[in-house]
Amino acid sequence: MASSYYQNKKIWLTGASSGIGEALCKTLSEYGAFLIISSRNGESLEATRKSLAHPEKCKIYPIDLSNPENVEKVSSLVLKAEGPIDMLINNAGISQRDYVINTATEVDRQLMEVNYFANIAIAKKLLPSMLERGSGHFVIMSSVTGHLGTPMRSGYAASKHALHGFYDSLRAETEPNGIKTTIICPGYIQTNISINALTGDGSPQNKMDENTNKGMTPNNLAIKALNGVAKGKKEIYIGGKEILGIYIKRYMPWLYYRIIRNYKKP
């Protein structure tokens, strides 16, 4: 069973205070994992901790992924206080809803800082101890948009594409050393990602997308994702018919480009 893979594993999970991250925390706690949870909001993290099956097996470390100095400080603190980490689940991220012509370059930089640079900075911090022990598992929450570029997602898609390039390389380098890497690519999931998504000037959209509202629940995604991680899968696609876009682009690119050209809704 998947639950046995996580029993007593020390797992650091970012973006743990809501949505997919919160659902992953609850499932992992039921599986008996020791959790280290992070996000910007300490009060929300405490609420997540209290909701767990085993809150006594959970430590809280607030982190601001938009601040490189804070990312370095908290990563060092976690390693020093908690020791080697068995699994890193880099789940935190922020999305986007605006056209390229309307999006300030500063917004693109913010998306890359949170979704990419902070993500890989934490991974690099944990990597030496994993190599020393000859074990460890990196789990990255990407997106279908890590394979596809769609309208109003240019900066978001770029940040997720970058994650695939980095972690494919990391996997190739470290798999012989006993380190696993799994990239999870969700489609539409019922979270606040579209509400918090950045518009062209950096302000949040403050609106729920129709497709997101009709998506899979975070709890269902958590179970499917963790089952795939436990099986050692290198990539996991989770969602509805939007997942087909990955295969259409791979095997029938001409059809993908025709579909995406006429895609208007965010």
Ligand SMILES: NC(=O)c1ccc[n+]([C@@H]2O[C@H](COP(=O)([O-])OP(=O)(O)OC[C@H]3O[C@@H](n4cnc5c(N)ncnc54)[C@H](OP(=O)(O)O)[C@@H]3O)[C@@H](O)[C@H]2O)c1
The other form holds:
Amino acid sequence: MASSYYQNKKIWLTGASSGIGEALCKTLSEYGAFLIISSRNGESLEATRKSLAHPEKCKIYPIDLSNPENVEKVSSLVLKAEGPIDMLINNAGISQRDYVINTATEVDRQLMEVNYFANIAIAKKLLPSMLERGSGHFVIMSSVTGHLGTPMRSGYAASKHALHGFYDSLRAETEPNGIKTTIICPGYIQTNISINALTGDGSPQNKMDENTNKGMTPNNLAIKALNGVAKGKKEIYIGGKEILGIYIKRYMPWLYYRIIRNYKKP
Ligand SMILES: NC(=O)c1ccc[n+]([C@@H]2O[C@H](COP(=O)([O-])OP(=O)(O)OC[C@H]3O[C@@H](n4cnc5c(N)ncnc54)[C@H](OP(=O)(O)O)[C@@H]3O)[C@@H](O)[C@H]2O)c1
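Return the structure block for the form predicted in complex with the named molecule; the form predicted on its own was the one displayed.
Every chain and every other molecule in the complex is listed next, the one we just looked at coming first.
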């Protein structure tokens, strides 16, 4: 059973204040995990904590992933006060809704800072103690967009592709030392991701996309993802028919190039 894998594990989860992260926290708490939860918004984190089956087994550490000094400070603090950590779920992220021609390079940097650099900085912080103990599990929230680029997602797709390169290498280096790495690639999930997505000047889109609105619920995603993680899967694809895009690009790239050129809906 998946739940026994998480029982009393100490898990640090980023992006816990809403959407997928919040749903993962609720399920993990039901499974008996001890949670350390982070994002920028302390009040929303407190609301997440209160909604858990075991709020007494949850600690809050606000963090701003766009600020490298803050990432260094908070990750040192978490390690010192709560370590050793059994599992890191690097879930926080921001998306994008604009064309390359309209997107300031500063916005690309912001996407890379939050989705990639902060993500790997936290993993590197926890890695030595995992190596010392010969155990640990890195869980990374990528996306279908981690495998293929789509219109209006250039910086987002780049940041998610970068995660695959980094964590495939990390897995190869550390699997022999007992450390697992699982990359999750969701399709459309019903969260505020499109509302919070950055437009070309860095302001949020402030609009719910049709595809996101019709997507899988975060609770369903959480159950499926945590089952796959407990089985030690290296990659997990979860969502609707958009998941097929990964296989089409892999086995029929010519068809992917044709479909994606005409892809209109964000
Ligand atoms: N929803 C989808 O369709 C979908 C599909 C594929 C992949 N994903 C991935 O799933 C993950 C979670 O997204 P979601 O769908 O749950 O979206 P969401 O509801 O917008 O949640 C994003 C989370 O990231 C946190 N976050 C954003 N910027 C941050 C920063 N600078 N510092 C710290 N935390 C920050 C937010 O918290 P604060 O605002 O409190 O900081 C929030 O908890 C992301 O990595 C996303 O790329 C989502």
